[in-house]
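Here's a solo chain for you in structure tokens, the form predicted on its own.
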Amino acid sequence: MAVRLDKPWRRLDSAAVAALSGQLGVYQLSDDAATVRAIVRVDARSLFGLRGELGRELEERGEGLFFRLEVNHQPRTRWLELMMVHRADHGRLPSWNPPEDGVGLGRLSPA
């Protein structure tokens, strides 16, 4: 598995959400299909898994966003890894992630 999430971006709309499963994992949000704005983990506390969380994003943020996801049974670990890679690549966390997401975050030097 690649350290970076390199799946294709998909438009966040009701049809895309309806096609999703209720599994655990991580997703990234973008407002322009190029810049990661948020990295989110979907764990056992998430109602209806990826489908529920991305449905909530659609309700709260509206259409016009893009997402990509990865089904993963260890979403917290994968989320931490993606956050560290993003910070290594860009020097900061994604702009829509709250500052507390960076507390205690380790350092990664991906190739």
Given for the second form:
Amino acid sequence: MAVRLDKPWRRLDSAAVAALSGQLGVYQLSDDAATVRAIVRVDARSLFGLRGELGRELEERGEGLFFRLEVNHQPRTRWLELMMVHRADHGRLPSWNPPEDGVGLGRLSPA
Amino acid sequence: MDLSLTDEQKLIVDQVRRFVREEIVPLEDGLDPDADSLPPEDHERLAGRVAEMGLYGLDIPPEFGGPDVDIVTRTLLAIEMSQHRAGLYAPCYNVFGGAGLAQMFEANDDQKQRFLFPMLRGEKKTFFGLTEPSGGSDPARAIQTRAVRDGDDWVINGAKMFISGADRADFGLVFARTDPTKGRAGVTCFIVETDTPGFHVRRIVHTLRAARYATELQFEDMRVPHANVLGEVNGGFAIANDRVSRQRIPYAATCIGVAVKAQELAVEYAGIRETFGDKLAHRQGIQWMVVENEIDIRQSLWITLAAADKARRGEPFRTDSALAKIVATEASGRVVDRAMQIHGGYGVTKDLPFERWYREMRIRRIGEGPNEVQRHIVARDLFGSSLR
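Moving on from the form predicted on its own, kindly provide the form predicted in complex with the partner chain as a structure.
The complete assembly is shown below, putting the previous chain first.
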């Protein structure tokens, strides 16, 4: 499994959301299909998994965004890894993640 | 061997049992199902409560400021502290504190000042770097990480695998080969600070376990001062071996705690769940599953306490702790599996803790030395040291 999530970005709209599964996993959001603005984990407390959480993003943030996801039954550790990789690559966390997401976060130096 | 608890043991065990049930379990309702930590304010509050109880830093020797609690009592407490969803790998979310790297008590005075005391004060986090991509069960032969002396430094190159906590640590112990001709007598233990140039945490190694996730490390021309050698040059194997032997007793105890909790939930559910007009508890098939659970739990409990008692009396306990590790990890896995079965469909949901215990318990037959290696240790004791 690659350390970075580098799948192609997909437009976040109602058709894309409807086609998603309700599984657990992680996703990234972007407003320009290039810059990661948020890294989010979808765990067992979500009502409808990835479909539910990305549907909520669409409802709250509106259209014009892009997303890419990874179905993963261990969303928590994968989310931590993606956050650490992002910070290693960019020197900061994604701008839409709240500062508290960085509390206690470890350090990675991926190859 | 006296099998009854002293009044003091009963008091402490009861105190910790109530703490887990009244403070830890209710908090878990608001946490992620795979959480391994508490919100900082809750952690601080509960660690304060533990300090008031006089039980903070249970594994720290009294001469270094820890409470004077013997290993049998600590084993009993470990069984209590793991009786919640995250209990197997994050007992009580670490609000009882811990000694960190027990090997650091062997440090010299300079190393104690720089590493041990900050670790005990909770100012520095640590990791233990033994296992490599080439294996972990046989460190004497598997260690390929090399350390070469260069003036006042050692230059280390190599990799480590399945290392918990390295991404958040301030320093850790790294075992490296310093004499390739000497097998187990050619391994040295180094104290490595994680901000050392050439120290890399390359990735998280995702496993069945959610708590205390593992990482992969790489060392590229990492220079470590000779002053950071722990113990003697080429004396690292004994340090590693000592740690592994000691760890088996609490490792077994936390498995037993989870099994005890799973059994408690199974008995309770079987008493209220009705199928085909009668309670599950009235079905012989269910009764026998619960009885098998009880047999597994009690066997594990007494074998583990017997190992702890030998350790308390200062007798050799390597074989006993290996037996405890085998029996407790295998029996507890069976208990969780049966309890899950009794709960039916709910048993495999994330609404209940069984699925997490089921995943994490599977690792226990491999972690801290696979059970096959433990059996080899016992066989060597039975057949004599000539057995290889």
